[in-house]
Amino acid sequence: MTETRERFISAATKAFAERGFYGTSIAAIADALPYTKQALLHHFGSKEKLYAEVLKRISDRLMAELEGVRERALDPRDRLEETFVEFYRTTIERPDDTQLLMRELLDNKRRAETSRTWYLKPFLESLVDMVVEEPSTNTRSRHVALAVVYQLLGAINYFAVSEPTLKRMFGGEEFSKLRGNYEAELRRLIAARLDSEQ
């Protein structure tokens, strides 16, 4: 991929984070670069293409991460734990991809009526699959498995998404804090779902 193409992907994805996908124009994502709009165009054909990039880098990089994971030689309980906490860190080093995931579930309701690919399907079913074979789960079923990856999911992102918050309303001191300890207690709650009766 082009250096160009590269630096309009950085400044979308930073864009649609902040304004979600209604609230950006192409001509704002050009005017963050030395680029017109007609280059943004040129290289993407429209901004829904441009959209479904940012959107397919993310889910690629979730599930190149994903299968990082995999390979370490862990038994299926450590490996299912380590997916969601490496998640997790994740989530926190790239706040503008979580932001975007975020808006991504609460601005799609008119793309999702048309929508013909969904990106980051294959690391949720990933996530489930591993959900399912994991043998101390007790979950055989795919939707209650999904229900358990959208809950710890949600747990992580909600997490991420409202750290300025959280520092304005805590300070920053009691913020250290609580995200110090956050990761273990992470770690316990997903002990917790997983042991769980289902």
Contents of the next structure:
Number of protein chains: 2
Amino acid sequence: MTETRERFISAATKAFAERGFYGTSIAAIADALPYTKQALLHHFGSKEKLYAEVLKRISDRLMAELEGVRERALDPRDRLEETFVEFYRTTIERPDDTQLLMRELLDNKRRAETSRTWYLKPFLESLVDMVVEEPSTNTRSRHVALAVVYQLLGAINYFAVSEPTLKRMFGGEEFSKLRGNYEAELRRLIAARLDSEQ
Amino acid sequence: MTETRERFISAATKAFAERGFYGTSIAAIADALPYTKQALLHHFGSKEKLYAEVLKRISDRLMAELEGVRERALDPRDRLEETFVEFYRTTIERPDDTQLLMRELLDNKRRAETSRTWYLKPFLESLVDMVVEEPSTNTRSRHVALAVVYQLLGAINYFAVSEPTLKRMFGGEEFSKLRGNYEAELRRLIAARLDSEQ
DNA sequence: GCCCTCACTTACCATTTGGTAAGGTGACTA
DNA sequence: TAGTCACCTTACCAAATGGTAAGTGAGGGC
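Can you give me the structure for the form predicted together with the DNA, which would complement the form predicted alone we have just seen?
Starting with the chain above, the whole complex follows.
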């Protein structure tokens, strides 16, 4: 059944996000479900392959969302802003995915052969295209556009990933205020950066 | 000897940065030096304690650097900008430290009791203070200032941590262009954000 | 000479790791 | 009725894990 596979992938996503690839044992993943470790191995063959499926699922979702915003075809300048805001929203809605991608970034050096960050390349490329094509940004060169994209993604992902830390540092109440305002503040950052004269 | 301890801490920093806490065995750290695993345990007692020392050392350095810029007492507005740029520089100069801190952020939920992200709180607080105190930013409330700080730190750290991934995605040459320009682009982001009208 | 401390080693251990081998069970098919 | 297939289990394993115990040997103080 695909059902069981799906449940494994969900449990694995959560576990990998929280503890990382090396910090997660396949036994721990299986224990979160009414199955044994070997059921997992039956479905996915190995830990590495399961991980690849988890990654693939996330990148598929990212691309789908990007496509979604694109089809809503607003004014190009707004669409660009909206894309980043939309990305921010899903990013805090699915903190597990965000954490996992961040970890993948960090493990990339080590797991160079096996890892599949390639999945994310089309996502990045699409964003860069949008920045380059949007005339108001005045960024005709791709590597400048990539810098802009990276700055904004950084501002988004770094915050999304810091929830537990910030909560512990400043308390839940203070964090709520911060989070409540962050989308508006992010919009300000995006606007400031996109419209800054070169 | 303190010498040996230092060597262990250095080797551990590199290893923890590359593979994470769980992905690094104390044996692997010791193997990078002409010592046995037990020499490590002799000096630090446990893996967790060694990790704490690594973290402490990094946070000490961060605070020292922050103090350094503060003493160079430029115009307050420039000092704020310079602080972030300085942070960016050391961040790419010491990719290991940056990676390790990012991992710490991610592991925070799990290692809530043992972890010492607290070390970083003074660093964050100092930055927030600087933003609040600087009148041109128009940010009197601390949680707005914290949002600004987080956005900029995110833009810095996320990029710093992505070197291997970006290199593999776009090739070393293209990455060099990106990196060569990033400081200037970062300055633009900082300026745009700090001076944006509220 | 004796003792103690410090830096470090060898020996050892229980536990956990990812993975293999060899089934068992029920549903569907010939 | 027998065969086969997908799904899942129990049994098992070699390697690696963090850590304990018990030293060894050099240097310094007395």
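If you superpose the two forms and keep the largest set of C-alpha atoms that fall within 1.5 Å, you have the rigid core. All of these numbers come straight from a predicted model, not from anything done at the bench. Numbering follows the first chain given and starts at 1.
Once both forms are overlaid on the rigid core, the distance between the two CA positions of R57 between these two forms is under 2 angstroms.
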